[in-house]
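One chain follows as C-alpha cells, the form predicted alone.
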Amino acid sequence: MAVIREKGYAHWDGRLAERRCRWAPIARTGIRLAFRKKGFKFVFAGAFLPSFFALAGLYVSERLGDFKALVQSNRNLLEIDPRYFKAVFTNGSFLFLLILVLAYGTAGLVSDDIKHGSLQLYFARPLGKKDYAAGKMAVVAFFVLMAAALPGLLLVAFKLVFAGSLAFLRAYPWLPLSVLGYAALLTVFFGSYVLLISASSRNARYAAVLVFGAYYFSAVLAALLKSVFGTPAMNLFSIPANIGQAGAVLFGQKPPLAVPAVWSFAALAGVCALAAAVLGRKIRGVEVIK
C-alpha cells in the first residue's frame, strides 16, 4: 500500500561540517583565473629569468678554468656567498618582473568582486572576512613564493650539487632560512600592497596600472623629497629602497641606506596596516546563521 505524504518542509538532521581551509577554493580559483589571462604564462615565466642567470653564474663559478675570459672581467660577480643571493633577489630586474606578474595576474582580485557585487555571494556562505582575505592573499603568495622562495632554495641545492660537497652549506647554514625569510617578507608585503590597491578601485585595469605605477612612483617621490630636504630619511618613502634595505638585513649584508634598517621594516609594516584597515572597510560581510 502506497503511503501518501503531505508535501511540506523536511527538516535536515545532519551536522554542518566545518572546513579548516575555507579559503582554499578562493585561492585555487584566483590562481586558475590568472593563468587563463592571455599572455600571463609568458609573463610568469619571465619572472624566473634572474634565477636562471643566477644558476648559470653558479655553474661558471664551479668551472672557472673553462671560462677564463669571463672570470677575469667578472671575478667579483662569481663569488658565491649570501651577497650573491641578495644581489639576485633584491635587484631591480627581479622586482620589476615580480611586480609585472602581480599587476597582470592579481590586480583584480578584489576590484572585480566589488565591481560585480560578488562579495554578498561570498559571505552568503559560511565565510568570514578573514577567510576571504586569506584566500586572496594566498593567490599573491603563490606567485611570490614560486618566484622567490622556490628558486632561492633550488640555487642553494644546485650550488651543493655543482660543488660536490656540503662546504657551502656548512659555511652559511642560515642561508636557506634567509631565503625563506625574505620570501615571507615579500609575500606579506606584496599581498597587502596588491589587495590594498585592488580594494581601492572597481576597475581591474586601473588597479593593475596602480600596482605597477605606485611602486615606481614611490621611488621617484623619495628621490624628489631627498633632493628638497637633503636627508637620507626620505628614502623611506621608496618601496624598492625599503625592500632592498630589508633584504640586505635578512641576507646578513650591510644595509644600503643611511638610516636604521628597522625604519624600513616599519615603513613596510605601515603599508600592511593600511591595507588591513582599507580591507576592513571595503569588505562588508553578511552574517550567516547556521
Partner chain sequence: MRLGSAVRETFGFFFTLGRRTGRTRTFALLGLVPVAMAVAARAILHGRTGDLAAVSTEILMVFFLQFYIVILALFHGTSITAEEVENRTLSYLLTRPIPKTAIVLGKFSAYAALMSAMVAVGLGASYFVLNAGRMGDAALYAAFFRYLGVLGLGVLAYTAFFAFLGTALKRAIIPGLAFGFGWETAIQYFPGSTQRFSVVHYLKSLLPYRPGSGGGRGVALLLFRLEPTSPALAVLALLAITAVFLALACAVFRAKEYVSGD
Second form
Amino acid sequence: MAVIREKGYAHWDGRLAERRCRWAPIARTGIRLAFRKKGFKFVFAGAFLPSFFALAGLYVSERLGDFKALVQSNRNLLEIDPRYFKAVFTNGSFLFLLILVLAYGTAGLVSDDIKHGSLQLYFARPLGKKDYAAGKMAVVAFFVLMAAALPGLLLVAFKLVFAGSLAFLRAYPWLPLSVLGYAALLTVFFGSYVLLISASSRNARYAAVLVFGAYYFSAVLAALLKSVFGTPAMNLFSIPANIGQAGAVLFGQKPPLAVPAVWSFAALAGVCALAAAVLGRKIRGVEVIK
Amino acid sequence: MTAVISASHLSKYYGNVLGLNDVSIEIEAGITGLLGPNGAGKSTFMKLATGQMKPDIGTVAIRGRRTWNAPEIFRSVGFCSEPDAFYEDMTGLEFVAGLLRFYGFSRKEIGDRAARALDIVGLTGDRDRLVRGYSRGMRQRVKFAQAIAHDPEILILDEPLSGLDSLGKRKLIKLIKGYREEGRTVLVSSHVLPEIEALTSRVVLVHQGRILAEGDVPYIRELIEAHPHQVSVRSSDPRRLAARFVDDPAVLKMTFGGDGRTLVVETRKRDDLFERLAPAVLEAGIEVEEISSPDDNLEAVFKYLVGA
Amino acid sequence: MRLGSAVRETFGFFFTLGRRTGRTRTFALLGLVPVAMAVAARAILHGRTGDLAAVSTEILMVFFLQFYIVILALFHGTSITAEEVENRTLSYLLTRPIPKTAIVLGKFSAYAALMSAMVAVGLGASYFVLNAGRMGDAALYAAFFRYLGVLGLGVLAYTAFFAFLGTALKRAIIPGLAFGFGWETAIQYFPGSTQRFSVVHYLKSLLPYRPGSGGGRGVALLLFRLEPTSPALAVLALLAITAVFLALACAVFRAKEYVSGD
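Switching from the form predicted alone: structure of the form predicted in complex with the partner chain?
Next comes the full complex, this chain leading.
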C-alpha cells in the first residue's frame, strides 16, 4: 500500500552565509520610496536653499569691492569664519526645511510597516532588530547628511576656490571636522527622533504632523516655561535651542544659551535613549520556537 | 426583461494602466456573477457601476440613471466593497446604524433595521463589540450587513465570500440566493469559479478589463471541457503508471518530466481520469508523491479563451 | 436626502466617531498643556499680578494662536478626505443617498466642533486658573469670549483651507505644514500689504490690544510688525476665507474621483 508522507515544518540547521550590511537593502528601499513620493524632490531641493544663499554670501565676501553698496550695513554678516557656518546650519530656516524633508520623506518609515504588518516579513528574514533600526536610521541619515554635511564641506571647498588660497583652511583646520561632527549629531538625533515618532503611530500622515509638531511644540513649550519660571534652563525643552547650543559648541562658538552646553547634549541624548527604548518595544520579531 | 444595470462601451484607465476596456453589458434581475482573476477589472466595473468612479469613455447606468454624482440611486442600491476597511472605533451595531442615518429613517427605525441586519448575518451576540476586535469572517459579515440594512432592491457585492469559512460561505450564499427569490438584482464578483457556481448560473467572465464570455455556467464549463486538461503525477514509477493509461480513451497525450519521476497526462475528461487514477495507483503499488493539475484554474480557461 | 439633513447626519456620524479616536485624546491632552503651565505660573508668581497678566497673554495666545489651532486644523482639515482614502472607507460614504458636498460640510462641521471644544476647554481652564483672583470682574469674561472668538474663527478658516488642500492634493500634509508654519510665520516680515495674504494677520487684528499698547513679551511677539486690519473687516475676511475654501473643497470633492490604495 502506498505510504502517505507528511510534509511537516523542518528547522534548517545549516550555516547562513550572512551579508555584511544586512540593513543596506532596507536603507536603499526607504530612500527609493521617499523619492517616489510626488513632489518630494522639490521639497528635498528646498533643503539646499540656505546653503545656496550661504554660497552666494561666500562669493560676495570675496568680491566685497563689487558689492560695496549691498554690504555696507551688513559687513559683519559676510565675515566668513566658523560663526558663519554655525549661523547657516543652526538657523531656523535650515532646520525648518530639514524637518519638512524628514516629515515628508521619512515619517512613515516604521508606521507604514506597522500598519501593513510588514514587520513580520522583515523579521522572517535573517534580520535583527538592530539591522532593521539601522536600515531605517540610514534613510534619515542619507537625507540629513545630504542636506548638512555635503553642502557644509562644499562651502569650505568653495571658500578655498573663491579665495584662491588655503589661508582659510590654515586658520580653521578643524572646520571640516566640525561640519562632519555637527552633521553626525543631526543624523543621530533626527534619526532617533523620527523613528521614535514613526514607531508611535500606525498612520504616516499623523506621524508626519507629529514629526513637525513635536519639534515646533518643544520650542513653544520652552518659551512658555521660560516665561513662567524665568530661567534659561527651560530652553532645554526646546529641540531647536538644544541643536543650536550643541552646534555652537561643535563650531567652536560661544553657546547662545546661559546653560552649560553639556545639558543640551544630554537632552538630545535623552530623546535618542527614549527612541531606542520605544523602538525596542514596538519592533517585535517573529520568534520561531524550536 | 429590462436591464437593471447597463454599461455601454465603458472604459476606465488608471494613468497608462487599462482598468476596463470597452465593456458593454446589460444585467437583469436575479443573480449575476462577475468572474475573473485578480486585476481583471471586476472591482473597477463595480466602482463605476456605483458611481465611485467616473467613466473615461462610455456610460454606466442603474435603471437608466447614470451613476456618477447621482447619490439618489443609493436608496435602492446596497454595496459591499472588497477591502477589509471599517470605522474601527465603532461597534458593529454603531457601524451599521451610523450608515443607516443617511437614508432619512427615524431613530427607532434605524435601530430596528440595524439590529435586523446584524441578526440576518448572525452577529447579534457580537453587535456591541468594537469592529476592530472582529475576526475576518465577522468583519466580512458586518460589511454585508451594512449593504442590506436599508433593504435595497439592487445589491452589488465585491468579493463578499472572501475570508469566510466554509460554513459562513454557505450561509451567505443561502442569504444571497434568498434575494433572488424575492426578485431583486444581485451582482456579485469572485475569482473562485465554484463560489460563483454555487450562487448563480449566470456568469460574466472578465479578463484584462474586457468581457471574455457571458452566459450560464454550463456554457462556461463546456469551454473548460473543450480545452484539454493536464494532470501531473509525481511517483516512484511514472512509466509503469503510464502503461496503465495507454489504452484509456480519455487520455490524449502523455509526457514524462525531466526529473524522471513525473508523468503529465493530457485529457478532455479530467474527472474520469481522476476516478481511474486512484485504483490504478493502488493496484500497481506505486508510491505517489504529488498529484497536481497545472491548468486546473480559471486562469487556464482565460488563457484558452483569449487564445494564449 | 436634502443637503441640510445630510450635513446634519454626517456631522452626527463623525462627531460621534471623532470623540473616541486616540488622536482626539492626544490633541485634547496637548490642549491641556497651558493649563499645567497656568497652575505652575500661579504657584510661582502668586501675588504678582503684572507678571501674571504677561504670562497669561503669552501662554494663551502664542500657544493657541500660533501652534495649537494650526496643528489641529491641519490634521483634521486634511483628514476630511485623506483619512477616508487612506483607510479605504470612502466607499461607505459615496454609496449613500447623500450629496458629496454633504460629506465635506458634515465632516468639516463635526471636526470644527471637536476642535473648538478642545480649544475652549484648554483656553477656558488655563485662563480662569490664571485669573482666579478676578472672577468677579466682568471685563475678564468679555476678554475671554473675545479670545475664544478669535480662536474659533481661526479654527474655521484654517480647517477650511486645509480641507481644500486635502481634497485637491494627494499628500496635503507637507504643503499644509509649509503654509501653517512657514508662510504664516514668514509673512509678517514681508513689506506692504503682503501680510494680508495670511490667516494669522486677521486673527491678530482681532486681539484685544494693538501695537504699541504694551503688554507682555508675548504680545510684542504676536504684534511684531502687525499693521492691523479693522476688527469688522478682519471678521469678514476670516468668514470669507472659510466660505471660499469650503466651497472650493466641495467643488473639488464633487468633481474628483479618489482611488484608494487597495
